Amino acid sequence: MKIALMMENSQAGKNATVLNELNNVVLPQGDSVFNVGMSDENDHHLTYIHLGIMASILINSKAVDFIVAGCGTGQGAMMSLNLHPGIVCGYCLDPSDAFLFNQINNGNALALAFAKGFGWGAELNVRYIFEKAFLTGERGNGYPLERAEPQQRNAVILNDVKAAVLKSDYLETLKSMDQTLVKTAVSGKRFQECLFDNSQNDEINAYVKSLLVEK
């Protein structure tokens, strides 16, 4: 599995910790870690807006299969990164909704609050956060095991929905955006990297590298 992990100016300062709690997770198993969005405070800088731009960028050009992401509260994050298509982005403060979401929802994105809570011993329950979100074997078999064919079939009826109310080209979502909102977000060396390396889209790859090189 490919990861992106975002994070936003207010929290910046905390990206190290919280990459290397997630690649401690993650990385013994085979999976990729994309450390996407601001590395620290001096890092280019990107809001929680931003990080819906760039999450949507990444999974429609199928460049990572999850995100990582958040803020101070998480809730801005979650907000943002679910408006855009393709986007399932469950709100996470604790191990067990890491897993919850995993079992029932089995989404495609994370967000978590980098300030709210975060206090002596944050590093453990982002840890343990990330062992439900990505150890926990198959997703999608729901909890408890009962309820799994409702869930099941929930999970794909919400993003029936969700496909239904966003009915615009990916890239028209994209065009009629502010464009200086857009290439704010696409600025970052590491998620150029990211996306160029891995995506499967050349449309979408044409359309960034198109804002990257205008005046």
Given for the second form:
Number of protein chains: 4
Amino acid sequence: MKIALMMENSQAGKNATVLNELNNVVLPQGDSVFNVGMSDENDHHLTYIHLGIMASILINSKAVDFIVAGCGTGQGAMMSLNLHPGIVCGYCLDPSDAFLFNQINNGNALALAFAKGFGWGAELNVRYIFEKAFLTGERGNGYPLERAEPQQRNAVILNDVKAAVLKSDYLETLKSMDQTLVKTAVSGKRFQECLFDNSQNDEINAYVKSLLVEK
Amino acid sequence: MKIALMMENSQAGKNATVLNELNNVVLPQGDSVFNVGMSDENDHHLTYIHLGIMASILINSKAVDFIVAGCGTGQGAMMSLNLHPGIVCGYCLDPSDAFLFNQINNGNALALAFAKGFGWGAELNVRYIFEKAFLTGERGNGYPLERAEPQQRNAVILNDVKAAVLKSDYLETLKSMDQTLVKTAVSGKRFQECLFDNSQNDEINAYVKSLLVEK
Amino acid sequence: MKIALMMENSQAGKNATVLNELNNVVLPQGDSVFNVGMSDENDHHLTYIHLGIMASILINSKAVDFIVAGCGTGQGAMMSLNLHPGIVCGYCLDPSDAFLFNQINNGNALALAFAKGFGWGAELNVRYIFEKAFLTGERGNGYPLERAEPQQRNAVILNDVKAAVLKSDYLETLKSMDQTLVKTAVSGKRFQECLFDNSQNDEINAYVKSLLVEK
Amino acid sequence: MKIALMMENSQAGKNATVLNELNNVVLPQGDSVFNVGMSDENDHHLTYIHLGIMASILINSKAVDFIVAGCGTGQGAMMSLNLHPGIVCGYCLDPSDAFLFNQINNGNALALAFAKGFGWGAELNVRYIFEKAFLTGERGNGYPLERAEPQQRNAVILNDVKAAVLKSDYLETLKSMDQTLVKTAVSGKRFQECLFDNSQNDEINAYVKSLLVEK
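Return one more block: the form predicted in complex with a further copy of the same chain, after the form predicted on its own shown previously.
The next block holds the full complex; its first chain is the one shown before.
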């Protein structure tokens, strides 16, 4: 699985810690990790708004399969990612959140709180969250198993409703928003590498490249 | 303030408890509470998908000012409500979540977990959440106060991005989705009373009424 | 490692679930589990007071190496176990509590909350707690490692202070308290089997047997 | 009510914040607050072991009515305080812990975690904990009310068992432990003021003074 980690300005100083935990948990099973947000406090400035746009580009282009995002409380990241087509982002504070969200909601993103509740030893909780998010096998099986049917049905309906209320073309949604936001969202070198090396959507690539040239 | 409480099938048995706590906290300061979801396990069957639609109708018609929703983990309700135009729904597990979401994200809905973590004595936590959600004065002031400016700016940008990716007309979003979902969402007597008594939008009322007739 | 699980009346109905999680986590690595408290609501009635006495007998006789106890909030069990000589009981709500308590405080007992916060899906949290309590290798190494020295020193001093304030002979402490409590504490068949099959202290066995005869 | 706050070396830097929240919550209702532990990182060095001794002196001399203590995880403080005669110390991570411990266990001390889980905004959680610990009226009434009888009975039995296992004279327990620990525990000026201004036990005062002279 290809996993992108993206962190914004308020908690950028914790990126090395979180990335280290993610790598330690998932690299041994052959997953790839792309650290596409801020890597420290001096990196190019991103907010949770940008994280949502970045996530939408990486998921809709199929450049990655899963997003780990977050902000201070995680609420901004959670809402920002969920705005966009194709993103189903849970909010995750403890390891069982990660497992249950995978089994019940079967999403493709998690928003974590990297400041609230993130005290001493919080790297342990992050590690355990990643273990239950990424090392527990198949997703979307429901929990408990006998509740799988309605849980899976509701997950599908959620996607249908989302598709219904959104503009119908992904690139149209991207072009409809303030383009200075999108330009900043795609301005990172690591983001661009992740996208252009892995994207399966030429149109999205072309549009992102057009923004980079402009800039 | 007008506050709607909406609960779905999996936790309908807890509605009386949650409603009681909400009433006890907010009625003394003159807020109104509308219990528009399931009131017990025998009530008409709603899922978190319906809660999102119901919330969107009540908020976009200005029938209510704030929504308290939830489901088993709260994740489904959180995502479902956030799909819709005009809803900014936080995820709330403890009293400081409620306060911080109000101050930083300044939303109009909270999704609670009514099963996960909801053990013995959970009515106390629910009460304390409502106290910090509804009895702490002005919202949107930022926390801490000196961070108000970027927090308020990001809250506005979030709304702008949401407006950009969604279909431009609220009723169009409502009409675009599977109408059997919408019909079920509006089928409750208490929901209808809340809407028709308080709505400030005749178009929404008319559309909902047209669905009721059809049915 | 020999691990005793002990639950009291208020949460006896959850014993099967908790025992199942404990067995699934530790049996594969060769640990033994003794379910010495109430096994269901109809079992002989124990309170958190009895759990403390039971734990003290099993630990001081070296019948077991570690105790998993609990009550509704876990506070009664935590305090009750900590009264007794030789018991160092942590309070554990999440997986990192279990790991940190092992590394920093290096105790021999954990008190869990089996009602407060114990909602739907709580068996997952219990499982993850057991994983971090019992499957993470050597204990007492400090966390982080560079803090090991003062943490280990304080753990030793805590034991010294406890020994200083308590009556000097273990059996004397047992005989000093209301003997009807002790008799009830030792009245369970599974408790007696665990003790008499594994105890390394004949004096304690003899005393417990004398109480059983009396009764 | 007279409330002592005591913090140790690892989290001394947070003393001003915690003290401020405690003062803001309880001073308006006429309680007194004594900040008897470390006030910052340069203050005389105390560990959680010392906090237990300090708490025992202040409670057994009736200099104060209630202790708020803590350490990094809170586990060391919780265990250290609970060692001593007359201290009934709960472990408190959220506001409902505080309320439930007061009603069910009716203790006289709370241990908080000032590092683990203590992230951004944690001062809010501390404030809410103090509100529910100190502003909710009478204690020891049980929760729910119909469970008062067994809860109150168990609280009494816990004290009886503790008294039975401990040396029978308070000063004897104090004199039995390593006296360098006690000397350090009583070395603070604010601690001494709190004790000598409020103690109702001349023997304890005399003993503490004898240690100060020696030193």
